[in-house]
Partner chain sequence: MAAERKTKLSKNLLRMKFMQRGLDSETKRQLEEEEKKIISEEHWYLDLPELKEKECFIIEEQSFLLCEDLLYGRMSFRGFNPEVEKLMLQMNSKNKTEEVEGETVELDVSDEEMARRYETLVGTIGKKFAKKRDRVNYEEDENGHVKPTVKAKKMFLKPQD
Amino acid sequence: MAGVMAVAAESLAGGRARAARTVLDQVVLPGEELLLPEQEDAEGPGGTGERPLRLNAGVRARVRVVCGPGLRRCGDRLLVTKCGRLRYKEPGGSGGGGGVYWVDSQQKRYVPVKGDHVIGIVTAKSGDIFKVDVGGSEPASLSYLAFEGATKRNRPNVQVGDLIYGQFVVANKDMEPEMVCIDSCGRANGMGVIGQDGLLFKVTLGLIRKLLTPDCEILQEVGKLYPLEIVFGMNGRIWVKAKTIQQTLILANILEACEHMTADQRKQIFSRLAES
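Go ahead and give me the chain we just looked at alone, the form predicted in complex with its partner chain.
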């Protein structure tokens, strides 16, 4: 144990930055610096000896790289601020960018981010705005005009304790977060007050992202069980509703537990459920 720790400490204390490309899908720890691809040639001491000399070595092709959650800019390099696996996404069809790097980490505490769709609970109604608890450090404010078809005379029917599905328009560390229930064109697109009944429960943020990936097997299997409705909030909250209370509870338990189950265990549980 002591030997492993010593080795780990040595490699980190060495301070040599690693190339981001070599660390993809591996665990990175906060404090590590990562080199972007274009800088490797200039800095690697012996690895790139065979490459031909570039005539314009001083001028580097500047590609716009996006550093996502868990990474920060540190001079020309990326500094890791959260522990997790480093991920990379190639630039899309437009081809302009240089790709996106981010750290896939796990946490339960949500920090409001602009553009995220979240489930909030209305805690107070004061004048023209509602105070909505989204699980962050501050309650977000939601104006009563930010609903589809709402005017000064025609107020939306929102009570304290209602569940709201909306997105953030302002969310930074200096200001109180603000959310709305319409998109930029003025349409609701499914946002607004979430209906009656159902159950709201909390899970980790990583699970939400896992469930919302395009080919998620868990959701496909869950969808085959019985008719149900689910709403996912990026703040770790899930609302489920099924025809009976028992079905709703089963669904909630499955979603909470599937984070720590392997694929086989999951299949066993689903087959058992399908029988009963």
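Just so we're on the same page, rigid core means the largest C-alpha set that superposes within 1.5 Å between forms. Residue numbers count along the first chain shown, from 1. Nothing here was measured: the structure is a model prediction, and the numbers come from that model. Compared with the form predicted alone:
- Considering the chain's movement between these two forms as two rigid blocks, G223 travels with I182.
- The angle of turn of the smaller rigid part against the larger, between these two forms and from C-alpha superpositions, comes to 12 degrees.
What would the structure be for the form predicted alone, rather than the form predicted in complex with its partner chain?
Here we give the lone chain, stripped of any partners or molecules.
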């Protein structure tokens, strides 16, 4: 780990950009510049600025690259804005190149991101707008028309203190974040006011990302214990409900403790609970 940090610090001090694909799953530092695959060819094989000779130099395929959290586009390069490990996800289509780059970091405060599904708490109502606490630096706004089937006459039954599960449609540093409880087709799709029963608790943002990964073993093991309803918010909040209060508390304690457990430790705990 110390060696990786030293290499990153040396690259940052030297002012030279590294290729993004060579530092995947490695630590990157704020202020470091990363080269995309198409920029690597332009820089030359040794980073000397010499362009390789090509017969079809005038034809270059346009590659779509998405910058996730912790990265920002700076001209034709990626600028790192957070300290963490660089991650990459290949595009879903059959076309080559492109994909999503982001920095996986353990930050405490949630920063709203457009498209994220979060759990918020209604704190106030001003006119036709609800103010929702999402754990960020400022509350998000939620219009009463941003619910499925809501009209001026048919207003949703939302009270101060209710839990809201929705997604961000506006989230940037210069504007107030805005939430909706409908998808692009106008359907709720599971979003809206969460039931009164159940337990809401907060975990780290890293654990949320871990639980939301496809084929998560923790969720598969938890689902075998008790019948439950569970909602995950990218802002580090989890709402869970089981048949009894005791089962709900057990599930909440298990999810909070799973972050620092190994696979063997989890199996021992789940086997004990299954026997009891």
